[in-house]
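Below, in structure tokens: the form predicted alone, a single chain.
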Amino acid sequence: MELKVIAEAAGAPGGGCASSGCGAGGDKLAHLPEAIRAKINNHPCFSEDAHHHYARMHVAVAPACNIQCHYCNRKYDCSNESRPGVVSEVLTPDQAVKKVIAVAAAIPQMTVLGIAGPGDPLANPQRTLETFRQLSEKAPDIKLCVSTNGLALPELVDEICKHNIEHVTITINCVDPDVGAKIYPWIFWNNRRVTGRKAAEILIAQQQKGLEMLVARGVLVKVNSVLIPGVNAEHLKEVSRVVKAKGAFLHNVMPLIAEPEHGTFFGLMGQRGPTNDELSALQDACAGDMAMMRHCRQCRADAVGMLGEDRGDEFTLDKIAEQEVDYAAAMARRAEVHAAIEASRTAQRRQSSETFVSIASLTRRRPARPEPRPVLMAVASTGGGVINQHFGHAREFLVYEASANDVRFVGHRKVDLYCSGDETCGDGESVLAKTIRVLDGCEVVLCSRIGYEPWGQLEAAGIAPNGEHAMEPIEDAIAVVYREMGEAGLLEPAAGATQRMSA
């Protein structure tokens, strides 16, 4: 038996998430035509590997919305929340284009421009399409994407294709109107407000029609779904089956964000979000029918930078007002950066595709020995597909499952910053305790460095800290640690999560 480690991350410097198992990765796309693979190669939202290396940005040009969701409350001039529908400033198309040009010149790895709000882009067709029209002319090297609830989608498919938008995301939370009535109190349809089950029927029909039309035109469609425990959790398996059958490329099941302070109906009514285990289990259940995206960060409608980071404050209107960008020169520089990234990715793929970690020795001596149990491991990384972050500096941990068959990304868990210093961690006991609770179920945490105090508390909680694999590819390092656990006798099925190893 062998554990094949396919580490496609290039290890190039950069921010954002690093996890080659967190979406539609290269190994999962071998069956796709080369033309489709080329479309997603450097798209950080449609490709699991690309989001290690490439950035995205959203421009908030669409303030109006044509439906109401119980989980949504659009906020303007807000810099303290990071969730869909929140922005600091709403832009005109001209302002948006100026901002995109400035960001593309300053962040050459930015490959994708999306319009996702703060309302629904297709409920603001003039503003949205004018932005796309200008960008297709002035920045032809940037991929254009739009996200929509789908209500107005069928009538605008021709316009979408006219502007060379090859990636569309539709939020589809249900295919059953009875479920939809619990999520959407109303829609605005044909100049009137429609409520209840009838509203859900209309929305679902429009979403499915729009999905079919886009697929027929060769547009890649990603479906987003919000997991709402007790409302649509089990039903999302059917959603996944239906949208796959109609040609959707990727399914992104996201957790409900519902806190009272957000002012949403679900938040005020105490509707809880899913636990990490519930989200992972539902994603796994849907994965049987559909390629799953697991690296989503539920970005703001004005996010800028790599996934997992937001550099929007660097590009506010007042800061870019006087900038004059030579975009022809910027495109040349961007092409150089992209070529370097691709060369690095190719070299890493070549190296990693030949990397095998054998676990046959764990079973050879005792033929009747059961297959080693899977283990969850948490990783601190700032990007590039490598372990390169201090434990105390992590705002999120990437969670992988290592097993006898592979190493796969299963999700990310956000935490508060434990250490704000460069070298040492100060008083952070309560934050550390919360971090340990967030890491519940993980047996190992890999990071580039870690202090003495968190080391001890992690061990006391049954989590083995490991700082021995700094700057190594994540999947390779996890495979090595898993093999070492097996050699130490820690992978017996009956051992459970209480077994620990010393890193």
Contents of the next structure:
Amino acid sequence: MELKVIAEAAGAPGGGCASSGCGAGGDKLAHLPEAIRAKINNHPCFSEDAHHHYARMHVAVAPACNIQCHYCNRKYDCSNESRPGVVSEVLTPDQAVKKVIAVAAAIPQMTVLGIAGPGDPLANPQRTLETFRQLSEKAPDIKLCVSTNGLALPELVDEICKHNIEHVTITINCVDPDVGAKIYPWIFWNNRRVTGRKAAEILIAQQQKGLEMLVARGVLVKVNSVLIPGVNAEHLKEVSRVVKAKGAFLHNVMPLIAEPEHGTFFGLMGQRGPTNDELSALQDACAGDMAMMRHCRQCRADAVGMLGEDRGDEFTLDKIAEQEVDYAAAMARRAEVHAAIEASRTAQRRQSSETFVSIASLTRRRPARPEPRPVLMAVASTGGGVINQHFGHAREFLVYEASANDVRFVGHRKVDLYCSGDETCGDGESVLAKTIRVLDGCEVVLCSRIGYEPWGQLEAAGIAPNGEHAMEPIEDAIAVVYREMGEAGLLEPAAGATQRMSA
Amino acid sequence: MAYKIIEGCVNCWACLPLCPSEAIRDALPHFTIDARACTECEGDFADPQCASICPIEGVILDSLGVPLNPPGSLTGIPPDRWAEIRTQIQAR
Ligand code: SF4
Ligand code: SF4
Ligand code: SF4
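Right, and the form predicted together with its partner chain of this protein, after the form predicted alone?
Next comes the full complex, and the chain you just saw is listed first.
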């Protein structure tokens, strides 16, 4: 469940904070009421900046599902609300509550608990709601959220509101039943299995109704869509328009993951996933005046920790069995840690705005020149909003676009998960070769350190490795590197062709 | 007259709460149906509930041992395609 944020606010394409690097997810949603921004300020899934600082966890209490998606194989896991791969243990509500308490005590950055499957949490209403009920009592400072395919949503909206859930994610892949029929082979509805177009029609109607009901009750709704080339790629622009019009505050377009070994219909039938370029292009097209989330990690349904890391192994049932947790002390400690994080975010924001003034002045000083071209840079970071990871340890890279006016987060790329969809995507490929392919289009990679061999290979591939900005705030460092590239004459519009790898 | 759950069931819990006869057990390695309790949903529902929500093909059998959801019926994946992929994977 993926989960997470933001682009341009209405009327400020590429501008405002998204670009200025003020670093506040909330500010990028400047068109939203204060109350909503306050709700997402420390939500790692909804605020692109918050995900550098705060942690979340999922508990897998909901194994049953009431529909079938062609990108899911329940023999393994849900590839949509969670990353494909086995959920290591399905928990009872009591076990889940125990785990959440243990994790929230051990990882004080934790702000959010989500239930996202492995099936559909609302197809398991007793298990899901019981977990929420206990948690809202025992850990009242943890935000609760839930992901759903929407089929059972309308009938459960009242229950959901009762448990004080602030955020709901609905996966909506289409608003046209003809498109839906290509994604959903069947649903379970009114005690029978319904197939084909009729099934999609019912599901779509329920999703839209559920969305409207939640918005009417003031619950924040994020919409996830899985981008399936040739099936709903064009159609997602329409989906984005519709859900935005109905009050969803965030739209997260995620790439289809379809490998034959996952055993899904799409995987086995050879349906390809989107390339990085197709995904960004669609995210840009959907952005418009709607916040788009670009830092979604398609996490597992039992993920624990900061986005992009998974500390689930530290908290298996047997490991937490003997732990006694002092709730009150843990909550006090969380409050302290969160206050410290907020103080450092504010400080970073202040610094960044200074840096950004200087970039803008760089262009102003040279009015005769054509505007320097934008450059994509990749960053290895384990969190905290700083460059702090060894190149060779990175399992994913954050990708930013630096341009004359701003530094903008455009997404992340996983080294071990995404297939860019081309022919070279084979098993024999070395991790380094794969990483280089994943970084296609980036001209610089910033990391804390990098080995000699990868250094040479990256350079050979036209990507400049850079370890000079270790422990510096990401956006500031990118701004500096971009300015240096300008000074070295690397930003002439024509230089792009030779700098980039062949796409 | 009773249905049966066989190996291949993924213990997903979807069927258990739907059974009007409380005939389904969350047993290991896979769920089972208590043959004495199962009514095939006669009198309660037009369709047997367990077989109507089960996402896995071939794991619920009727009293003649015939799968209620035969291969290809739920996923749309033709059985020969499955066979082919399986052969490929096993040849690795
Ligand atoms: S809703 Fe989620 S769990 Fe259910 S079939 Fe779809 S992807 Fe799988
Ligand atoms: S057929 Fe009906 S009564 Fe029998 S196990 Fe399935 S759901 Fe229960
Ligand atoms: S629905 Fe099917 S797979 Fe799930 S527990 Fe029941 S028999 Fe097993």
